[in-house]
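This document opens with one chain alone, in structure tokens, the form predicted alone.
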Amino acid sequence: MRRKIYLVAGANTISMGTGRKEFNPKKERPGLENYIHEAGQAVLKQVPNPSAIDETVIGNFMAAVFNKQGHLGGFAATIDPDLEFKPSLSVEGACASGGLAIISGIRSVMAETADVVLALGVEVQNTVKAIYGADFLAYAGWFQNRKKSHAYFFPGQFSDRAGAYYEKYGFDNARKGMGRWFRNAIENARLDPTAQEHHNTATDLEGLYHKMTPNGKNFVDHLNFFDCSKVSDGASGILIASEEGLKKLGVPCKDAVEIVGFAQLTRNITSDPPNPLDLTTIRKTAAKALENAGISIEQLGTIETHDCFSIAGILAVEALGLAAPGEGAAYVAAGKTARDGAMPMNTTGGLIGWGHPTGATGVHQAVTIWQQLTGNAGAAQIKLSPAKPYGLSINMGGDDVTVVAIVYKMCDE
């Protein structure tokens, strides 16, 4: 990092969708512009001098089809009049769009074309029925293959990965780990009032999970509904700043986290994954981000990973090297990724528990790490060791096609 870069003033809207008591699909709900305004205002209200913001980057995947709206950079000025006639743009990389928004801001600050960048992520998906939404979300894959794929495209893709895992490492072994992943997601989401599963009061979550055996006649062959993230509406925002930018904002370092490394890699979207049992792009991107930060995975205090499906969580554990191939399910089943485990992961619920407004997810992950490393996570706060002052976020677009990995550190001051 040629320049010190910080994140500060993270904020989320509610992740809205089925599971929230307020959600009613038959009633009119907030639109894209409302979520952008709400998240942006929540960020600006946390800093003494929001006029110091130099530019805005908005991550979004599918507003053009879900909301019939493009040109999202033009919505920055609806957050605050001071943002009008300043640079603003939108970026897209499927479900990694939020992560791309953040690293776009980081690059502007490193290039010294800005001292403060507002990074937002937004998606409003509950505008169509789930089966049509699945077709839209399939645009994150190579759409030429759509006709020969499953009706639920991405559940089908990750169902295939789960099936390969069952075949090689055992169905019961895998499902035990995936059931524990689901339990962790819901228990953590209950601690965050903005989470989509915050109102979930089900008891014996693992027992509930195992009662629903995967059935290809009803859904996909190797996953059940509890293995999947839900359709979500929401937005998240955070500020990216240089040292001078923090001064301009009027924010002390103790309220910020430092970005000490990042990486963004992309594999060929027209090819099948090299190995269904390996999240190859996640493995390579995370390793590069940690190398750039000059740390090992053992120094991380917490990780936010892209668990669009529970099997993605298991495979990420293995891709990160926390467990050997085939041992990720047992690692999770033993509670090692729980909030009080050896490596707390997805402490506000991840995609399965907090929700997955696709373009916002990467920003939400950064907000969660910022909350944890600054002690601002409220009831979701975990106990962090001073010996492990780092956090890592992994935001994936498509089936391990575009990946953004960012390494964060508690501020030294």
Given for the second form:
Number of protein chains: 2
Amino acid sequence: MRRKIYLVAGANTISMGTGRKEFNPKKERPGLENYIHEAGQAVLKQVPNPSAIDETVIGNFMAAVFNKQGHLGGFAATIDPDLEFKPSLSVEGACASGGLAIISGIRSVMAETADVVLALGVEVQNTVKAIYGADFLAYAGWFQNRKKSHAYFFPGQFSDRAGAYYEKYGFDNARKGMGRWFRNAIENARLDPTAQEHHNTATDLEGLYHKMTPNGKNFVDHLNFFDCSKVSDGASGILIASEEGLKKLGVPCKDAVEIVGFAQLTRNITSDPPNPLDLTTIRKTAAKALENAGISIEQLGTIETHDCFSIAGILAVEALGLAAPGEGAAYVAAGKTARDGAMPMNTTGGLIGWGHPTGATGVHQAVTIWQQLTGNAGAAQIKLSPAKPYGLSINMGGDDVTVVAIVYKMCDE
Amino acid sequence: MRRKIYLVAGANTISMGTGRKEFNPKKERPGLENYIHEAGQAVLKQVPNPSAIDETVIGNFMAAVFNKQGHLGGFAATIDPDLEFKPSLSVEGACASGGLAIISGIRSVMAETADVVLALGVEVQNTVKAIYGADFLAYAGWFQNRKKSHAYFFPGQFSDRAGAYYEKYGFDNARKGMGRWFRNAIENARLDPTAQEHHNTATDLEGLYHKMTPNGKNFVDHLNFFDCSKVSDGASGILIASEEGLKKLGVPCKDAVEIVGFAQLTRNITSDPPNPLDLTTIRKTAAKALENAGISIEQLGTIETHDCFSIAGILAVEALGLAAPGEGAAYVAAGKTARDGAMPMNTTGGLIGWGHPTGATGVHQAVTIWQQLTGNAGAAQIKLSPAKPYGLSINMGGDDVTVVAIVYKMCDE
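Can you now output the form predicted in complex with a further copy of the same chain? The one shown was the form predicted alone.
Zooming out: every chain and molecule, the one shown earlier first.
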């Protein structure tokens, strides 16, 4: 990093959708502009001098179809009049749009065209029934491929990956890991008041998971509903600042995390994944981010990874090198990714527990890591060893097509 | 600029749509992916070492609805396999998406995360009838405003601006300027083989213009079809490079233009324009870009401005300070913006003559300026005085909401 870059003042709206007590599909609900405003305001309120913000970047995937609205950059000034007549744009890379917002902000600060960037992610998806929503989310895959593929396009893609995993490494072994992944997600979500599964009071989550077969509720072949992330409305925001930017905002370094490395790689959307058992782009991107940061995976205290489906969580464990190929499910089943495990992952519930407002997810991941590394995670706070002062986030768009990996470090002071 | 930044190897596809001989609305036509491939390849073929490209940025506005396709960053590797597993994303700011692609690339090079960025813009709009297309383009305005506004939203917005101009500065005065704007657009387009109006052979263009009243063909109150830009399919691309990047590409400085200043400002999308007679955001953004470049408007040899409607051209002349408020129409009517005038504007036809593939337009503007300043404009080449070695592009999204202004300079060597 040619310039020191910090993240500070993370905030999330509630991840709204089925599971939340407040959610009523038949009543009118807040719109896209309300979520942008709420998350943006929640960020600004945390800093003494929000007028130091130079620029806004908004990550969003499909407001064009969910909300008949483009041009989201134009909403920056609705958060605060001080943001008017400053730069603002939106960035898109399917479900990695939030991660792209963060690295676009990082680039602006590194370019010295900004000292402080407000990065937001937003998606409001409950405007249509889930079956139509699944079709909109499929726009993350190539149109020509979708015509000859699964009706539920992305669940189908990851079902194929799960099926290949069952066949090569054993069904029971795989499902044990995936069931534990689900349990961790819900248990962590219960500790975060903004999580979509915060109100989930089910006991014996693994038992519940195993009672529902793959293909449960006439779904895809190799996954059931508990293997899937949520349909969510939500927004997250955070500030990206230089050292000078932190001073302008009036924020001490201890309230911030440092970005010590990042990478973003994109696979060809028109090709099939090289190997269904390998999240190739995640593997390459995470390795490059860690290399850029100059650290090894053992130095990480926590990881947020993109579990759009539980199998993506298991495969990410392997792609990151935490477990050898085929051993990811057992690694998870043994509790190693639980909040008190060797490598706590998705400590506020991830996409399955916290929720998946698609364009916001990458920003939410950064907010969670920021919360954990600065001691701002409330009931969801994990204990971090000073020997492991780093965090990593992995945000994925499409079927391992766009990946953003970011490495964070506790402030030295 | 903390680092020298250059543009090189610009290329356009044809701007396809009504007016082009090849266009047949009833036959299957190339898709989004074909346009990305064609423009990308045309850029890569111009440089000895395209493998030096570090990153891709794609400007696009509404592929989600025109093409049921998001996640355009995933198509970078379809241009060349060397672009796979490199960064790629798409950026959006309505019709300023192309300009945002260019400045996102500039920021990456300034951040030193890239030495060479491929910036593309693309839009394929003839997938639906123009009346539905107009509705999709309206997503550049705020959903809540559109409900209570014109049926043709953006033509309506600019019709209101034209009506205010007629009332304050005189109908005949205004229409004379707008008619001349139309004539210049078509005459310039005839000189560029990729322009949508390249095949236009009409004589007495101003006479033709004045025969059709405002509200011609039952259109909006104060504009006719000749006042409007085209519905276009097209893509444009160009490389953004550091000094080191030019060397890696194997391109001499004389084939490049230098970026000496830029600015991007965004107005609140939920508010009405402060004054219908003032393109406030264009005024502020252009002034800032010129200030950043350290030059005055008299030093510009050519300008590309965003004439989605002829009245936007007239008002831009005033916003740039080329003419006082109310005198822009007379300035244009006197031929001052014609290719042999005091300030040649839109020398390949602009949005009315060359075409307006919305997300591509900002990149097309940069390509035109690059062509002119390097002597690559073919039959459309204008004569430039060495005393005026600068160019300026103004790319607008929505009704003066997002504006990108870039200042270019001939290479010193």
